[in-house]
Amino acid sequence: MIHLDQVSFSLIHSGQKLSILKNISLSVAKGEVVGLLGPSGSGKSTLLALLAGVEQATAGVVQVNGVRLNGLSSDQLAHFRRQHLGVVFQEFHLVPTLTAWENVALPLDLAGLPGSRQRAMAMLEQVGLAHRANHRPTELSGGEQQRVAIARAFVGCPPLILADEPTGNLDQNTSQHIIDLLFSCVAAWGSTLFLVTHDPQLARRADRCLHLVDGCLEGSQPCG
């Protein structure tokens, strides 16, 4: 599902080259759940951005679900994201002017797929929020907003889910519910899950964990 070969990413800041990621090589199998751990500033979010095609690697090869992302145009990358990815963020990133079902239906509408409302409602039913379908994000709790975000990520049945601190803004009880929901959706749809987390409860649920320190991958190990 994911193959990175000697991937680096750097920026020029005030005339100086800043190396964010350094010679990252890794492979993630289809259906695998991988946790990415590391201190703040180690490059975790940048690595997710490369996998999502939001940033382009400075060097090396980035391949996701058989698609080589290096050198693709903005339109090609947008098409790749619609076809292959679902994303869950720490900050939810719901559109505030849209209702819950409209937020869930948005990826389907952008892809021009039919039956978006019916599919969105069915997905909200799966996450236990059908009764809140016509509420806007400001009318939902943090846990409810994250459930809507999970429904939106899975509604198109993507082969890969990227999750960036999905429980970071939630209390412990709500976090446990969101973790259970996320993993039940992964099991139901057979998706691969690649997640960034500081949450030990969440990390323990992964098949293995990668550790990123100062832009370097320090290997993987079981997370239990």
Second form
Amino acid sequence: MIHLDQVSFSLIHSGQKLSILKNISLSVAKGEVVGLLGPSGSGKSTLLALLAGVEQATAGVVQVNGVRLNGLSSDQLAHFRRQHLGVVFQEFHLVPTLTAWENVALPLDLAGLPGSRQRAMAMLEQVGLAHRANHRPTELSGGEQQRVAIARAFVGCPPLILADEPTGNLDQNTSQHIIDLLFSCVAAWGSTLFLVTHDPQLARRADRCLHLVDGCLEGSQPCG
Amino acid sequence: MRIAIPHGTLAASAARLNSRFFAAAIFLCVLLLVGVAASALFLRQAMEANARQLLAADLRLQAALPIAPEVRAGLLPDAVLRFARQHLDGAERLFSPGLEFSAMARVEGTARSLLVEVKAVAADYPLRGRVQLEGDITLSAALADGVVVEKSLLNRLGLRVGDVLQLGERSFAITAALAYEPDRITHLFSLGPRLLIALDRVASTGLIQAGSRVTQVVSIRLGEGEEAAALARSIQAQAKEAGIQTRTPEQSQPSVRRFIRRFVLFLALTALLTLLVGGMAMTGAMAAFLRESRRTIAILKLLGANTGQMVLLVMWSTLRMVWAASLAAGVLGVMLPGLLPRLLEGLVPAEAHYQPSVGLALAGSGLGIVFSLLCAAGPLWWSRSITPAQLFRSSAWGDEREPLGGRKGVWLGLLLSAVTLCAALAIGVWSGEAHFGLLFVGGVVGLLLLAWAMVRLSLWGMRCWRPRRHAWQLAMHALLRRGEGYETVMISLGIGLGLVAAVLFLEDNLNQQLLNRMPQRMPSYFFIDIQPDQLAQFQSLAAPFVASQPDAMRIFPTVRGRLLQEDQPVAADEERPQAWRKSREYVLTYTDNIPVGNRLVAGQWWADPTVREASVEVEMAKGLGLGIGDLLSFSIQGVTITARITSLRAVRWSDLGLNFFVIFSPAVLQDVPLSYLASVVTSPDQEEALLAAISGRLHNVSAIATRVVLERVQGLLQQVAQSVRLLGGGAVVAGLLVLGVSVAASRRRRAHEMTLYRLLGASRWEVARIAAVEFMLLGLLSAAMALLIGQAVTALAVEGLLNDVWGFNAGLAAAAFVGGTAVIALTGWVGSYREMGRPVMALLRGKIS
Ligand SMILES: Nc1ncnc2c1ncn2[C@@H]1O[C@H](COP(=O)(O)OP(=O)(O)OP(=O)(O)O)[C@@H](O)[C@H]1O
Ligand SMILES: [Mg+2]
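Can you return the structure of this protein in the form predicted together with the partner chain rather than the form predicted on its own?
Once more the chain from above appears, this time first in line as the rest of the complex follows.
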């Protein structure tokens, strides 16, 4: 599903080269749940951005679900994301002007798929928010927003889900619900999940964990 | 491509304000452009539809030829009529002779008198169109029993229909008031109200004397299917030979047409300036709008939106913002000429009926929408830099740069200027005034460069300035930090306000020049057609009223002559008076000494009055390609006189004194029948008595009151100024919109700043003062720039176009400066007032990010 080969990412900032990711190689099999751990600023989110095709690796090869992302145009990358990817963020990132169901339907609409409304409603039903379908994000609690975001990530049945600290903004109880939902969705759709987290409890539920320190992968270790 | 994204996706409440600015700017631009276009079309239609009527005939021959003594009793326009019979005779053609001249109308037994424009007409006048009289009377009935006059004459002489009026040696009953005369607008300026009289009665007035300024007219109605233009062309050569002008409906009132064309062009170009500033406001608003929506844009891109979809979405959002405003402005714009009839008053026949054009409204709205999309294109291009990668970084949303900061503003300014200038040039070329269009384009380029340089300079100056007061320091820091974005704001405001200031200053200059100088330097009256045997009487009659200053009364012997130039092809170009028409009639005179107000620029004034010499005004000489040593020939009543040019003179025309293009030495005009032309300066309270004294005794002498002429000129100028002021107001509003956009865009940062000041111990009052100082500095700089622009434009116009000395009115300048500063400062301050009162806790809770 995911193949990274000697991937590096660096930025030029005020004339200085900043190496953020260094020589990362990894493979993730289809259906696997991988946890990514590491201190703040170690480059976890940057790695997700590379996998999502919103940043381009400065060196090495990034391949996701058989698509080689290096050198693709921004429109080709957009097309790739439509077909292969769902993303869940710590800050939910819902469109504030759209209702819950419209947010969920957005990926289908962008892909020009028919029946987006029914599928979005069905998906909201799955995450238990059918009764809030016509509410806007500001009228929803954090947990509810994250559930909408999860519905949006899964609505197109993408083979890969990227999650960047999905419970970082939620309380213990809600977190538990969200994680349960996420994992049950992954199980139901058979998706691959790449999960960034600080939460050791959450990490323990992954098939395996990767540790990122200072932009370097410390190798696969048992989780927790 | 299908766009299935809900259209309201890009309409975060934070962005709504910007969409309102955007809509307001396009409303303003479309309104002004469509309003100007509608007025132009209306004027043109009115002119064309009424062209035939405006001539009151199909073809008109006219000449200011003297009336031969032997036919003076019959008083027919003999020369022109003979010419018409000879060259244009045809079974189906009708000839209607007439005479036009000015004369004094008096009220018997009183001192009241007034210069009137007499039109003596035959029974079949008018051949086209209809004369409308007030009351139930036909023209032929009215002229059979007396004369018909314009209402203003009744008002000014205190008469009513039925009263008696003196004209020359005769008295006439006023039988009707004139409501509408088809061929009224033959000149922009008329010297007095119209008086219609039957042609066969003119002789009895004794007004027609040798040398009288009389225009002989023959109106011609053609047969079915005959072409006036072709006919006019066929007799062109003979007519020129005979000194007769032909007029077809298409070429009626060339001066009015030219004036209207220039007027409209001027309005169009001013409206384009508004478009330029409005375009800046719109692009700024759109950039701010997209920046407010950047998180949504990033999310859409993350979810797989491609370039095409983003473009469509932004274009859709733009359409949603502007369609209503564009349509409303288009509709209102085409109604403008109907709503503001005063603006066009006097330029279109009273009969002309305005009909708003749906097509124009739609075209204007469409153009507005296209322009909006154009203005959205830049910001859309800049929004490429919004990437979904920012979603992975929670801190990436604090970026609040000015929407039009730095190079963007410069590029935008260049682009919009280029678009506007191309449009200006296109309009100029299209309306046959490419020269004017080019001048405008040059002016705008200069203006923009000047404005930009001044903004740069003032920002640089502020950087070097270290005020001691705390509030000033903070305000200046704020201004400098936002300096990049304020560049466009200042340029926009400077241009908008500058335009208004220029109109104000120009108007003031002209007023000063025309009216205030009058009592000291300008003659109160010109008396024309004084016969040689009346000269002594005239002098003794006028003497008691003449002001005690040198040259208060000046008298010149005059005669009309037609310039002859055998060696060059004669190009009578009616459309361009400055291309000195070579068969033009001139008023000729002779003097011993060079007249006051004239300055020799080349050659020598004659020493010996018995030598035949001529002195020519320098501009005329340039226009005709004449120089010292050339021979100058005039045809005076059929006799050719010739003299050698020995000097060139510069004349200060703005004094409105008696001045001549051509002056001969006494020897040249020795045997020519002359009449005298006098100018008299008197004190304002003596004017009426002087007029009464002269017109009571010398009936054939006409008096032209300078005040009346100037008031007419001024009225016309005011009309132009009014329209330009209206458009200038539009440009100022557009400039304020740019300011509004900038204030709105920096709202959050400003709130953050102000709340931080208050957290650090500043009171609300102090925070408000800091903001006030910031906007006052902005206002001061912009107003200063506007003032400079306004003065520069005025100085150029007055010195360059009017050849006059430009006067600076400190009071007016100060008023404009203070007013401009106040408007800008208040707008900015009120616009950011809400940000001053945010609770300090909001900052601590991170609600202001
Ligand atoms: N566009 C950028 N410009 C400058 N620095 C950047 C940029 N993007 C990432 N960085 C830097 O790269 C490093 C890694 O950032 P990243 O967001 O990937 O860390 P993280 O592991 O996700 O941290 P956290 O756990 O706090 O979310 C940080 O030091 C960050 O400052
Ligand atoms: Mg992170």
